[in-house]
Every structure is written in C-alpha cells, then in structure tokens.
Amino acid sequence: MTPLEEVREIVLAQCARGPVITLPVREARGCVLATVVVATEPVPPFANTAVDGYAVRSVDVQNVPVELEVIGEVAAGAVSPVALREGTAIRIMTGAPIPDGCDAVVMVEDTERIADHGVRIFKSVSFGDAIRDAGSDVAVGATVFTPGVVVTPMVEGVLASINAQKVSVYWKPRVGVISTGDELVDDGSPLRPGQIRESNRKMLLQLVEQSGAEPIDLGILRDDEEELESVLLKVTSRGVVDALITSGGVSMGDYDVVKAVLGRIADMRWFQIAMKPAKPFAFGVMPGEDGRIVPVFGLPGNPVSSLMSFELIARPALRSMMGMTNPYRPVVQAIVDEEVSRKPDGKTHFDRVHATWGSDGRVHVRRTGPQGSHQLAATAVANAIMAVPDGNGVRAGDTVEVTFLGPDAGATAQ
C-alpha cells in the first residue's frame, strides 16, 4: 500500500496553477488572486466622524458642562458650508465629512440640546476623538492583497472601496464529473432487479462546486467502451474540461469500462493508498486543448470512499490548479469522546464525526454512526473527518487529528 502523503504528492506535482486571467471583480468571487493589489485612492476618501453628534473645537469643551451655539448640520454626503468658530458647535452625522475648524466630535448621548441653536455638551473630548482620517483605512500606494488570497464577499467590498473594477485571478477550473454503469437510475423511475439510484454523480458535482471550481455534468454513460471513450477524448481535447473524475472500477482486478478505457487513452497510475475507506484510487493525466494537460481522478464507486478520496486529494489538486498557495483543509487536534476499537492493518481510518466546541474550550468530536463505506446516510450529518492511526483505536479522552467538512471550512486562501 501507498501512504496517503505519497499519492498525494504524486498528484499535485501534476496538477499545475491554470493560466491567469483579468475578470471584473464581481466575477472574480472565489477566484484566487494572482497579482499584487495596490490601492490608487485613498480609504476613507476624506476624514469623517466615527459617532453621531456635534463637531466642536476641542479647546472649547475642556470645562464642561459648556453651552455651544449650533450653527449647523451636516449629514453623510455632504459637505458644510459653514466652518466652526470659537464656542460653536455643527451637528454631525457618522460618515459625515469633518468641517473646516473641528478637530474633534462629541457623542450625542453626552449631549443636550437647548432650543433651536444651541447645545448643551456634558463631556470634554481630546485632538482627534471620533474623528476618522483620509486614508486612516487604506492609504494611496498601500498594498491591499498579495497573490493567493481568495476573492471573498469582505474582499470584493475592499476592491470596491479602492475602485479597483478588475483583478488578475487564477482560472477556475471546469471539472467534468461522469457515471458509468448500466445498473444506473437518477431519473425517477423504479428499480427493476440490479438497478441502483446514481447518487456518487450529485454529491460529487456539489463538492466540485465547494472547492472552487466549475463542475461540468457529463452525466451517465452505459457500459459502451467506444461510446466512453469518444465522450472522454471529445470533452478533453476540445476544452470542454479541465479535469475529469470518474467514480468506480479502480479496485485491484477490477474489469469496468472506465479502467480498461482510460487504461487505453490516459497515462493512468492504479494505487493501494493505506487509508480506510477509500483503499483504491487512480490517478493519470490525458492530453487536452492546446498542449494543456487534464489530470484523471478515479476514485472508488462506494459513496463513502469516494468522498473521502475527494476530500483527501482531489479537492486539494483542484484548489491546487486554482492557485490556492495551501490547497488541503487545516487539521486540529480535538478531543474524542467516545472509545474507537480498530485492528491494525497498516491504514490510517478516516472516520465521519461530529465535532462541537466543549466547555473546556477544545473541539469534541463524536462518530455519526456506522463507518461502512457504503453508509452515507451516517456520512450525511458529518461535519468533519477524524483520523485514526494504524493501531488498536483510541480512548475515550484521546486527542486526534480531524479535518473539517463543509463549504466554509477553509474559505480563506487554504
């Protein structure tokens, strides 16, 4: 058997970043930059107030209580077109910008207003309270974002906070995702003897969506080898995809339509990964559009084990291609609440849990109920992966390693 960091490093040395590409930054989400962002105006744009309340000079409010006259207000977007003299006050509202004379603002709440031109001001404030200077967010010339990050909704609203309207991003890739078998129903229909419900198709077009890429539908294909292999060879070379992943027929001895084509037109390596579920797993790269190189990933039919070989290497080959600078999830230690018994037998187990914050501060995990790896209804309430070393199990109390699941566990540049 193979060690799961071996077959992992034999994948990602051939899943390389994809070619850059400028897209306006409201396509750009999910992308990962890939140059350097350098602001060209200045965050915020003008100095404002933080607070609500009264623009004063802060020589006038040093004995307080104090009475100021208002000769003014100004509201957010626009400008007042009187300046503050001595023992004058302008009302103000936050974002509003700062008038000519303030050099500090006072809370409304520590204010009173008396009739209809003054105010009353209970606390004194210092040079500059409340007050937010041009640039005090992002100044001209600061760099904003280094490669790799990933164009998230709070870093769109930062590209548009410096009127950045493009980005230089890594492409997304577009992943074609196929079934094979005759045995296959998804369209409703009920099951005559033999049949089963495609489901390994659906889950993993979802999760290619998760990591970041484009998922291409290539639906099912009947157990036809010329037909399999003029699909395959016809989405590769015209560009249709830029990688392929397949479910099923990669076990030792097994005869499916999938290895013995991709055996023929891909340069495929068939593995033994010690790892339970999700033992056998094939790996391989066939030529596409332009000299560009579509890697395979062909992964176990049993729905567990083929998620598992999805989140465990394609998905870090995928972000990988994608520019991610750390593709894999991150791992905490956490702490298992339950006994776990196992015998060795040379794998690492990756067993679904439920994990949750205890009181004591540290991550908790607990298994959602049978590990087969043919029981994704127990995989389904999952949120993140514990792994178990090759030995006799763990105790109750025992710290692991888990990796968590989900759309948003590693969002960032991971």
Given for the second form:
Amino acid sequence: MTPLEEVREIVLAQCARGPVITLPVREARGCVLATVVVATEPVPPFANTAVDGYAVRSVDVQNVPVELEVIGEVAAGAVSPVALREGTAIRIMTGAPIPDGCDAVVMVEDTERIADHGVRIFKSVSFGDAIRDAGSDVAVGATVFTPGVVVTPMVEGVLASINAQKVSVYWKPRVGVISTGDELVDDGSPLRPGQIRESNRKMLLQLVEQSGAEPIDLGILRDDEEELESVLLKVTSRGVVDALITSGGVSMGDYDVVKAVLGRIADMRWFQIAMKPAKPFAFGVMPGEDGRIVPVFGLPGNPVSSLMSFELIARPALRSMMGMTNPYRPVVQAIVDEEVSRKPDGKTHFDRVHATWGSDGRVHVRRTGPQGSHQLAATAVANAIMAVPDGNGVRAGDTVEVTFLGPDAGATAQ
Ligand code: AMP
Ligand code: MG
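Based on the form predicted alone presented above, generate the structure block for the form predicted in complex with adenosine monophosphate (AMP).
Next comes the full complex, and the chain you just saw is listed first.
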C-alpha cells in the first residue's frame, strides 16, 4: 500500500499548471490570478462622507452646543455648488462629496434642525471625522492583488470598483466525468433486478464545478471495453477535455473494464492507497490534442470512495492545474467527542464527521453515521473528514486532524 501523501505527490507532479489566458472578469470567476492587479483608479474616487449629517469646519464646533447656518444640501451623486464659510454647515448624505471648506462631518443623530436655515450641533468633531479620503480603500498605482489570488465574489467586487475589465488568469481545465457500470441507470425508470441508480457522476460533476474547474458530463458507459476505449480516445485526442475522471471499474472484479482499457491506452499507475475508504485508485496520463497531456483519475465506484478520492487527491490536482500553489484544504486539530474503535490494518481511516465549535473554543467532531463505502447518505451531511490513524482507534477527548469540506457541506437549518 502507498501512503496518501506519496500518491498526492506523484499525481500533482503530473498535473501541470495550465496556460495563462485573459478573460473578462465575469468569466474569470473561480480562476487564479496569474499577474498582479494594479489600480488605475482610486477607491473611493473622491473624499466623501461616511455618515448622513452636516458638513462643517471642525473649528466651528469645538464648543457645543453651537448653532450654524445651513447654506445648502448635497446628496450622493451630486456636488455642492457652495463652499463652507465660518459659522455655516451643509446638509450632507452618505457618499456625497465633501464640499470645499469642510474638514469634518457631524452625524445627524448629534444635531437638531432649528428654524428655517439653522442647525444645532450637540457634539464636537475633530479634523477629518467621518470623511473617507480619496484612495483610502485603494490608492492609484497600488498593487491590489498578487498572483495566486482566487477570483472570489469579493475579489470580483474590488475589480469592479477599480474598473478592471479583464484579468490574466490560469485556465479552467475542462474535466470530463464518466461513470461506468452495466448496473447503472439514471433515466428515472423503475429499477430492473440488479440495477441501481447512478449517483457518482452527479456528485462529481458538481464537485468539479465547486473546485473551480469546468465539468463536462460524458454520461454513463457500459462495462464494454470497446465502447469505453473509443470514447476515451475521442475526448482526449480531439481536445474535448483537459482532464478525465472516471468512477468505477478500477478494482479487482472481472468486469473492471476501466482498468483493462486504461491499462492499454494510458500510462497508468494502479495504487492501493493506505487509506479507508478509497483504497483502489488509478492515475495516469493520456496524450491529448497538440501534444498536451491529459491527466486521468480512475476513482473507485463505491460512492463514498469516489467522493474521498476526489476530495483528497483529484481536487487538489485540479486546483494545482488551475494555478493554485497550495491546492489542499486546510487541516485543523479537533477534539473527537466519541470513542472510535478500529483495528490496525496499515491504513489511515477517514471518517466523515460533523464539526462544531465548542464553548471551549476548540473544534469538536462526531461521526455523522455509518461509515461504509456505499453509505453516502450519512456522509452527505458531514462537513469535515477526520483522520483516524492506524492503530486501535481514538478515545473521546483525543485530538484528531480534521479537513473541512466546502463552505456549504453539512449545512443544516438551525
Ligand atoms: P466498481 O468500482 O465498479 O466495482 O463499483 C463498486 C460499487 O460501486 C458497486 O456496488 C457499484 O454498483 C457501485 N457504483 C459504481 N459506479 C457507481 C455510480 N456511478 N453510482 C452509484 N454507484 C456506483
Ligand atoms: Mg463496476
């Protein structure tokens, strides 16, 4: 058996970072920036008020209460035609430009309107109070983002704020997902004896999408070597996909056709990984269009095994192809709140858990249910994976290493 770490190294070494492309920001969502982004516009573009209130000269409001003459009004999107003079104020709304002569803004809550053209100020303010200077978020010429930053919703917001229309990013590999098996159906028809409903492909397509890559649904293929071979050769040689994920058919069964076919047409490694679930795993490369190399991930068919080998190996590999320098999910230490017994077998057991923050400030975990490799239902509500090292298990209160799954994983209505 090969340790997971070693398998990861072998796989990542073959999953080269893809080309840099220039994309409109909208299309670059989830991609990794390949160059620095330098601001050509300041944010905010002009000094403006952070509050609704009165634009004043701070020297006029040092002794309060004090009455000032209101000589105008300015809303967001407008510019005050008048400047402040001694003893005057201008009514101003959040985001409006600071009028000439003004050096502070008093919140409306600290004022009272009097007569027709007056305001009483109850609280003194200092020079600069409630004024957001031009460029105080992003200065012109500042490096806003460095290579490696992922275009998240927040990054997209910042790019919009500096009027960046296009960005240089690493590609989004197109990842073909195939499930294999004569027993699989997904057309909603009643199950005939021996049939089961296909589930891995739907899960994997979405996992690929969440990883930031572009999923391509290549459907269900029968356990038929010829058919599988022709589809795999077609999609790789014609440049339909940049990577391939298959599920099923890589273990020791007589109909494990993925194993037979990939053994012929790809340069494959067949792993027995020192982990449970997902011990069998295949990885290799096929020749693609224009001399490119297409990585192929042969995941086991059991749904939980498929998920785990995707999460622990294929996902980091895809993220690495997307230009991420650290493609792994963060691992944290947690307290396990129950005893988990197991027997020594040379493997790390990856149990699916629900993680919460305890009142002690630590992360606490409990298994979400049965841990069999076919029992996806219990795994589906987990938000993390707990590593139970080889040995006799862990006791309640022990420290374990936990990998958090995606942001929505295991989310439950409160
Ligand atoms: P295999 O790896 O092909 O030997 O399959 C192992 C187990 O996973 C078998 O019980 C299969 O029926 C099941 N399986 C394989 N592929 C899928 C799939 N796409 N969806 C659901 N179950 C699957
Ligand atoms: Mg099969």
